[in-house]
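Presented below, as structure tokens, is a lone chain in the form predicted on its own.
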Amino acid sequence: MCGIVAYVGPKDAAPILLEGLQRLEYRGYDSAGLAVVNSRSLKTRKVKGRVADLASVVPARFKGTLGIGHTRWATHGVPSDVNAHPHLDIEERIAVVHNGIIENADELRSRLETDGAVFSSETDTEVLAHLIGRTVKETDSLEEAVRKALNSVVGTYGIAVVDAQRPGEIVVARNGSPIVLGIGEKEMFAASDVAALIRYTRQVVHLEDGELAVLKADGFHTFTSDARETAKEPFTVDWDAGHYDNGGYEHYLLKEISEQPDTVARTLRGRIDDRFHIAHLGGLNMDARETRSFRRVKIIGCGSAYYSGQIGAQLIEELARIPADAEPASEFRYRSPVVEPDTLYVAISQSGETYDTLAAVQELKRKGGRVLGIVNTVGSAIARECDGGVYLHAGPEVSVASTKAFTSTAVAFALLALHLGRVRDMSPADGRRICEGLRRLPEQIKEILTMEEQIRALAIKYAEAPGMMFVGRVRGYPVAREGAQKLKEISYVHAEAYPASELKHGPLALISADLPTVAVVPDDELLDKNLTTLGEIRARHGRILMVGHRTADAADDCVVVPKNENELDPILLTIPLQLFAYHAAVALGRDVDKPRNLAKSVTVE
């Protein structure tokens, strides 16, 4: 959540730091604002509302080559002109941008009051401007100023500040909130996500949790948070500026769902084994002998990658016969969890730096549990303390609600389940079979993005419903949970999920003329079961949206989506629910890429 940008270097800062800001907008914010040093002296402009209010109010004259920038996601205060960053200190010196939540900030605050301090906003962050802008007087030193600082401070940050009287330097530091550094010719970079720093450089560095950085034009050096220097090396981010635009697209949601037969084929390329019928994952740093050694496996994320997971462990049930379960990872890490020797565990993050995720990963390895990441984003926290893994290669993924990075996170799953099975017991003769199934995904993903505008229709003509009911059987239950998701997400229609088999334990009551289902039903055993249902739901004059392999009587419309192998089938029954969504949402005017109070990158509790 939130974003920041910092620049030093020869260029003028105010238009690098917009633009960053602008590409950062995918994350979610509620306010927007920047600084900029010139001849020792701060100028700072800082508005409610979108990065285009704050560029309407930066005049042309607002010159300085060194700056912060920051959009910001309301933790403390409203949203408000004075409660957006960047914060002053009292002498209007240091200029803090931030990040996360300091949990001690009431304290410190009444501590600085006593002192004399005033505060003009009702932020978390404006505390950490009155300690630095205390201590730099004491040390004469920024980046001392700012390790002290951070030593009294409880909670999780990244933070950038500056020093009217220091125009050459700005501190970075990293403490449960991503920054990453941008090393150009002359002229250093930082931001809360490589966005904003990829039209500039790629070349990057990431700071660990507890790590500082002092950045000045001819380069950069880091240390911990008790004064030991650290060495860093950067690494090329695969992406390019390109890869951030919206393709002539309206939105970036539908550019990402048009994208899947694309990144659904680089999730798979160079991954299956034909000689021998395996998924070959060299990022697990797992033989044989230890793979066979798991007796249970373990998926943690949230919202839409804890869905992919309840699909990833129905996949690694079924194929490899190892007992598998899912759970929410902002559950997970509070319930003190029994962490088993023999049970291996899976993070699931898009960006890799989803906070309940990340600090999850963190308690299961201080357990000594072995775990993987499954993430998108290379270099990121979970991929980096995470024991082995799975990237992506989706590309960056820019509207909230997640598409494309969901189907390829289903598609991993695939592969670690066909991985797990053929070095335990699944037949050369399944393992073809999945690793076929695999190998037409795309196309038929593409067959199903050719049925857009019938989708369409079917969008506009439920779009006025109230709410809607989502419902699936085994594989198809997580289908309908991410459907629903999807739904409510970015539509604001309210929109829920449950088993088809518990429609009669309850739900049921709710079933009426002016409430929907959307059902999901595969071609798979379970077929007779759940078009019984669906007579259960018409019997009670539900209209009914049903997605699946073929139509039924049963159903007022039907989406009939290419066939596949019964355990791949659910990553083909997610992607007309995202049209689904999408043109639903569009109907109904929403921001399709930026709905309300939501974030792409959850970096805070």
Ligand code: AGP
Given for the second form:
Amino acid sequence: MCGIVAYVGPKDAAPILLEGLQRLEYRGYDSAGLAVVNSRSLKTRKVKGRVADLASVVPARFKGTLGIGHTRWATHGVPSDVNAHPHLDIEERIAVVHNGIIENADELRSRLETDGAVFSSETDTEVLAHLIGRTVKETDSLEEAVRKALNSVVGTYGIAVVDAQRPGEIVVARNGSPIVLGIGEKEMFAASDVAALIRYTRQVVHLEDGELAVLKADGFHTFTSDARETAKEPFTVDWDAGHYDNGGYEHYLLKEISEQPDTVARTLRGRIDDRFHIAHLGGLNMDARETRSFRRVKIIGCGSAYYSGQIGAQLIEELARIPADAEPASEFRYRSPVVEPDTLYVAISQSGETYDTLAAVQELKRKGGRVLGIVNTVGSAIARECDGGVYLHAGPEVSVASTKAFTSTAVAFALLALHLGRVRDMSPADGRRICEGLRRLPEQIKEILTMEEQIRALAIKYAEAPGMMFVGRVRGYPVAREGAQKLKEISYVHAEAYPASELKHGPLALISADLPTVAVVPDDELLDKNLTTLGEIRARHGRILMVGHRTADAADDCVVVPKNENELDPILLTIPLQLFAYHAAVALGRDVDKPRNLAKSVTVE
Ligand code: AGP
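Beyond the form predicted on its own, can we have the form predicted in complex with ligand AGP?
To see the whole picture, the full complex is given below, headed by that same chain.
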């Protein structure tokens, strides 16, 4: 998704902006640009293509100690040099970079055109540049001009604005699209993601929706859209630049898959109490009485976060015996959900910035719902919006496809289920069983990672299939869904996931020698049922790759993973499917870390 970087300080801005934009590449984009202010004039460069293409058109001497940069992911208008940001007003005094969507852009554009404005791009952002350009002449204050212009805008935005006539300040604003300020030594940064500024500072401030900030080299101040000053406390990000390196791996995705013994251990660290066999989750902000009062759990998230929520719902029902279900946040927010006081809502997000999930949380809060967040990014919008929650501590996830955040979320749910269960009727013996199972996970993940060569060979064998079916029953079903999601998003092979029990109610018609099936078959009480399903597929000449805890005659190939407790097995069964998707994508020559059409965090509707 689009990315923003801004800098004001004593150094030349362009190299810092380019470096920051490179750090945002993982989010997905199609064009890039920057503007710097020098001698009271704007210098801009923008191109369709990669940040490296932009760097090649920025001259070595591109002086200016204040500037803004952008990576664009097209919404209004095709990817092109002209549509790339920054956009300027008619006098080329104001430059704007923008993430988000201005919903009333057409109406504003017609009004501005009637007043004589001439537009050079198809973007909604250019409307902002013209609006601010007009207002700044009336107010002679950039912060006032931006504030007033934004008051006539409907939509979502994270923006950074510079005025050639004010070479010492940048104005940024947020509404639905993240903006984070970075505080340096006599220099200030702003970005849409801490990744862009982490090399320069770890002291950050997150803007809230409806908040603006003026950045100068020696500091910043923040205020609301109705001009009230706000007070912000900086906090220190506990990730550093090293977390964003690929660590010598060919792809971030493989690095992130391989990190999972550590990331799972970090999610667990300090949270298991062996004396009472309970989980310590300090961030929930709920006492035992309140924890007991919930009669339902509703989990929301998007994409893979939603599938990990399905694993979570299963864990909570099984371990805590509280009815639980998961739903895509992107659907939930639009269906005017009934919000009940005795339901605990749990929102999941790796980035903490997914707009659909954030909007769903805001809707829940507006209706008085109690919302916990299971979030990876500390201080992110969703984390701030929730009443409490569990941080994953999985470190930054750079590859567009989620892997380590998925497993850490499932682990966080196991802890939450243990916690909810042990304040209710879960026995100490069951508590101990789950605690011990959780402790075994990192070593078992290591063991699965040693099977990479076998899985790679299987991925190469199956990668040429025109499509694949993924099936699983109950605990295995979310694993199958996530396996299909990984395969389709990074290899572009069509993959469809079904509950194994549903196969004979329709999709069995698809099964033939041309459509292989990945079957998730844990050794649990449903093993026999699953083996019967394999037989049914086999009888239709379907090829089967089984992922489970044993081999089976009906399967052509088997990946046998270590067994844990039944409830925790889905976490381990996911890992071979990540490796399978990764190696299929590599075999097919795909852009593994930045699959086409996708963005790392979806901050638009
Ligand atoms: C995962 O592989 C996907 N790229 C995507 O489904 C992702 O999980 C989803 O967009 C939610 O993102 P979030 O966890 O940052 O909210």
